[in-house]
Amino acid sequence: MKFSKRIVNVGPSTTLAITAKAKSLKGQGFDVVNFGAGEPDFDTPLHIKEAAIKAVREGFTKYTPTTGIKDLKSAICESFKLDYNLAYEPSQIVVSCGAKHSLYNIFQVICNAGDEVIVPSPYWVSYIEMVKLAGAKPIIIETSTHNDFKVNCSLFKKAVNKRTKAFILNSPSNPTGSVYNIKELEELADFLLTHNIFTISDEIYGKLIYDDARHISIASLNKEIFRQTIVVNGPSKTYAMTGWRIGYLGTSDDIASAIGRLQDHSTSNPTSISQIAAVAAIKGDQSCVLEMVSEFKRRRDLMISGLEKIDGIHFFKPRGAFYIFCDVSDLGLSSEEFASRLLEEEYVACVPGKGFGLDTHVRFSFAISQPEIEKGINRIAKWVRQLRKK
């Protein structure tokens, strides 16, 4: 079978691949500690599930408007305003089948062949492939621990040219957990406005923040950057709703309309029942979010206290999301070798950094229980000690 060039050039998701392998081993009876998880291990809060069950019982199982029901769009607008000071109208909201779907739609609508999209590295694994699928070219800007894995204007200047169409901003970041502060965002906004570059702001981890960090949407800084930014969010990480497949974006009327037309001919509406669940999540009691964030912070601190005792692993302390990005280059293994051997020899899963654009690192998720974290850290420490003796 001869496939299209666009699909031949697309690589598999490393995060999904490692998760599948870990689940396969677990299914065979092995005691696997899965630090590869890209989703909360908490159950979806009860009031959200009950809203969905009620929707099923009342027969809310038919098509809805392509871009989402009115109640959900109104709830999203209220949340955007209350949480991030973003003033969108319902006509400027598009609800899709997950934030990943929202991002895919954006690239399909705004990119032409030959356009360039600036992607800071390390990056979430799907950005690069989505840009390529839209016929555009990803331009990588490398960051490091020296700048807290953040882009600044001096790095930007080297990458921008007349073909630059958009910039992907992911704060809090997957995989690093870095969070941009207001001064950094203001400098970026000025630069992006000067060069007329779209900002695609992926804020899916916006409520998973720790210590004194604060999530600020770049679109909230002024009217000009608001008009030039497409904000992506969703309930999946915040409310443990990954499998419900709901995401959304806020943008200008013309872009929202164009994305709506695309969605008309791809998925049509996101699941009716999941939309009702999302309304309950966004408008309901938010104490469940505070509880999850508090537990994530305890888990992060537990992992850090264990990792800092392991000679040969160096980590960046995350201030958002639920990942710790670790430099394992001192151990003499590539990220894929490290992840593969750790899983095969100690039944501990992590995600190789190669898929994130940094082959010297691996990503550990702390979206698992504290006992599992302790068990996994102990196995890693033992394995690394043995590795360094050879």
Second form
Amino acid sequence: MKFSKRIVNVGPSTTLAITAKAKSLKGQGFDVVNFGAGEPDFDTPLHIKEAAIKAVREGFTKYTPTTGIKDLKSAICESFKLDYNLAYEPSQIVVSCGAKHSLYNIFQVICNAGDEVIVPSPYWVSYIEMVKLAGAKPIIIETSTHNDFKVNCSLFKKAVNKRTKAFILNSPSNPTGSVYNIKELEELADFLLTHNIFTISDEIYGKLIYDDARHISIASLNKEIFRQTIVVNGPSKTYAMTGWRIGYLGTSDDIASAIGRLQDHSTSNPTSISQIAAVAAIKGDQSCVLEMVSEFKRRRDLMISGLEKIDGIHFFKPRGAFYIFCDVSDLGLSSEEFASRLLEEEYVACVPGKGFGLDTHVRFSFAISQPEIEKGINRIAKWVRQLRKK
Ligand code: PMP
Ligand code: GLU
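Structure of the form predicted in complex with glutamic acid (GLU), please, following the form predicted alone?
Full complex below, order starting with the chain above.
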């Protein structure tokens, strides 16, 4: 088959590949500790599942409006306003099949060939491929621990030119867990407005935040940046709903309508039953979120105290999301060698940093139980000690 040029240039998702490999080994009976998967191990809270079961029983199993049902859009507007001070109308919301789908749609709708999209590195693996699939060019700005893995105006200046169309902001970040504060966002917003650059703000980890960090949506800073930003969010991570495939965005009426037309001819509506579940998640009791966040924090602290004791591994303390991004370059292995050897020799899965644009690092997800974390850390410590002896 002679495939389209579009797909020939697209690599697989490193995060999904590792998750699949770890699950397959587990299925074969191996005792795998899976620090790879970027999904909460918690079950979807019961009241959310009950709402979906009721929807099935009541026959809510037909097409819905392409961009989502009224109740869900209203619930999303309320939560955007309450949680992040963002005032969208239901007509400005598009519900899609996961936040990944929302992001994919955005690039398809706003980019033309030759447009450039600025992506700070380390980045979530799919941004680069999504931008390329839209015919645009990703322009990478490298960040490091020296700037807490955050971009600033001086880094930005070098990357901007008249082809620059958009900028992807992901705070809290996958894979680093870094969180922008209000001053940093204000500085960025000024710069983006001056240069007329559109912001795509992926806020999927906005509720998963630790210590004194606060999630602020860049779009909430002023009316101008609100108009120049598309905010992406979804229930996958916050409510342990990765498999339900619901994501959404808030934007202007014209962009929402364009994305609606794209969805009309691609997926149509996201699953009717999942939409009802998402209403229950967003409008229901939020104590399940607080419980999960507290548990994530305990797990993060457990990871930190374990990794601190391992010579040769350095890490950035995450303040949001559920990942810990570790520099393993002292061990003399590339990120892929590190990840594949750790999986093959110790049955511990992690994601090589190469997929996130940083080959010196690997990503551990702490969305697994505390006993699993302890077991995994012990195996890593033992394995690294042996490596360093050689
Ligand atoms: N953005 C980021 C940064 C992510 O890590 C993910 C993980 N899946 C997504 C978007 C997409 O989430 P989903 O499609 O499951 O809603
Ligand atoms: N976003 C998660 C991760 O980074 C899930 C897998 C994916 O969609 O990339 O691992």
